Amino acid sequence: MSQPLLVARNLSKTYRNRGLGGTGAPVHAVRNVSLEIGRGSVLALAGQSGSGKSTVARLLLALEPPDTGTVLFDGIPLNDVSGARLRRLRRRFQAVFQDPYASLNPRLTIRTIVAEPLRAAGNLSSGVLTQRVGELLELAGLPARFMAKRPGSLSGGERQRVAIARALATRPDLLILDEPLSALDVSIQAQILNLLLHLREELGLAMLFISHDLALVRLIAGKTAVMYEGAVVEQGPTATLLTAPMHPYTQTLLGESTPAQTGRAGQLASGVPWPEGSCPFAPSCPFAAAACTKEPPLEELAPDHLVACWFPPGVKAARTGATRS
């Protein structure tokens, strides 16, 4: 087998908690997180606003070091790497982000914007710029008439075409979209979404996609992480996943269980709240018990299909070492 083209091994991220004066706890916002994409292969991450699906992104883009763990971009540590190697080795890799209203300058000409990575790379001619601005808005299919255009002339999902052309320019191998989708229509959200899947499969793309809304996940990635507080705590194939999901946070997300209502005020049955280093969906979660004061390991319990939980529902049998007295 081939290397993965990506691979991120036990990342962790703290930020230190600026209110109260610098004194609050700190914010864990990525947790021991491991993922793989294959070369022409899309990976859903998946979760709630605020499960740290965003902060991976940026650990997985080099815009700022992990506080552990390695990122290997075909086998090259990200973290060795800075200055011009780097810049070199980003042309490979390249984002879109989740507003397309915020990420394109307005005063600049949609020419200006999608040539900025061609001129970055190297020396082209101003004729020769345009020809490639020209293919790549074609490529994401918006004519070259809009080279003129700046962003305040166009709708969302044109802009977002931009965005994506812009991001092509380096004709990089893989993609990571921030939730690309989730400030458009719905309708202009189909469209994107089937421009992302002709992409993928008439330039080979590796993508990472990251979304809250399972029902586009579905339609794009072959596997999926999914994402709590931080931590994966389930991944497998997206189908197996979303249609025997393993973890009770998982079901949540489906809607097929909801959060014990005992679990609300994040304490155990006695009262005695959860200590740290519990399971993080403890509190919320039907199924918790004494086990779950101890947090699971995210460990393979079907082919390819891994979960972080104690006493996964579906599954006959709980984890070796977990009972629930």
Second form
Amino acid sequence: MSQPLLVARNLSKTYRNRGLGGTGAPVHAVRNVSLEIGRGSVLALAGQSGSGKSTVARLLLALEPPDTGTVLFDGIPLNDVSGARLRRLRRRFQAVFQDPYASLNPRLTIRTIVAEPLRAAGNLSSGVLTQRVGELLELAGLPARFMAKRPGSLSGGERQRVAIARALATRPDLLILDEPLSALDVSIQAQILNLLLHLREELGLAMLFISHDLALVRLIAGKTAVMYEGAVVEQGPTATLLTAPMHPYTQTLLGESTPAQTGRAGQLASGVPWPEGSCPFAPSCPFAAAACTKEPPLEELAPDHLVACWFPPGVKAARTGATRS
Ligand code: ADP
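Alongside the form predicted alone that was just displayed, please also present the structure of the form predicted together with adenosine-5'-diphosphate.
Let us now look at the entire complex, which starts with that chain.
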């Protein structure tokens, strides 16, 4: 079997300079995260705001280096490449962000915006550029006449289509989409999601689809990883995760159990202080026990289904090393 397109191993990232003067406590934004994305497949990264999803995206995109851990793109360690080689490699993985208002320069025409990665990649004549931009817009579901427009005259959905067209310009193998639908109306979300599904089929694109919305994740991702306080707490086939979640946090996200502290599903107390080395979900967990003062490792508890919990509710046998009292 060929190697996965992207492999992230044991990524960690701590920010130390928070607050004025950098005196704030360190923030462990990403803690020992490992992920794989197969060629042409879609992995979702779910979890509430602040759980570390965007930081993982930045590490995978090599926009900043991890403190520890490695990212292999098609077998190439991103830590080891820089300069022109990294720029060339970057053409193969592109990003689309949440806010198409912020990510498109309002002064430029759509033609210039979409052509920018093509210009950077090679010496193309103006005629070829125009033709290629037209093709890319069409691929993203926009008519070629949009080339002459500027972002200010487009709707949110149209802008996100432009951002997607630009991301496709270098014919990438992987799109990293960070909350690509969150800024859009629900009806427009469905249209852009359909576009992504179409691109996955048409181009065999692999995707990392970051979303706090499990209803959207269900529609696009074969596999899902759920993050909580910087760590992946559950990972597996999306269908399994959404119909038979094992981690109490995933169950809470799906509204199946109620967090102990806040009493309302979906109202998790993110940022509740938790003693280092303990399970970060324990302060909010209805099933917390004495063993949870030790952080459970992510382990395969069923085929292809990884869970970081000592006492996954509904799972009969407690894990080795877990004692309730
Ligand atoms: P998510 O994408 O899931 O909302 P983020 O990755 O944006 O989560 O953030 C994870 C944690 O790291 C948060 O506590 C956030 O405040 C912190 N964080 C993210 N980026 C920075 C940064 N550049 N400097 C300091 N803290 C950061």
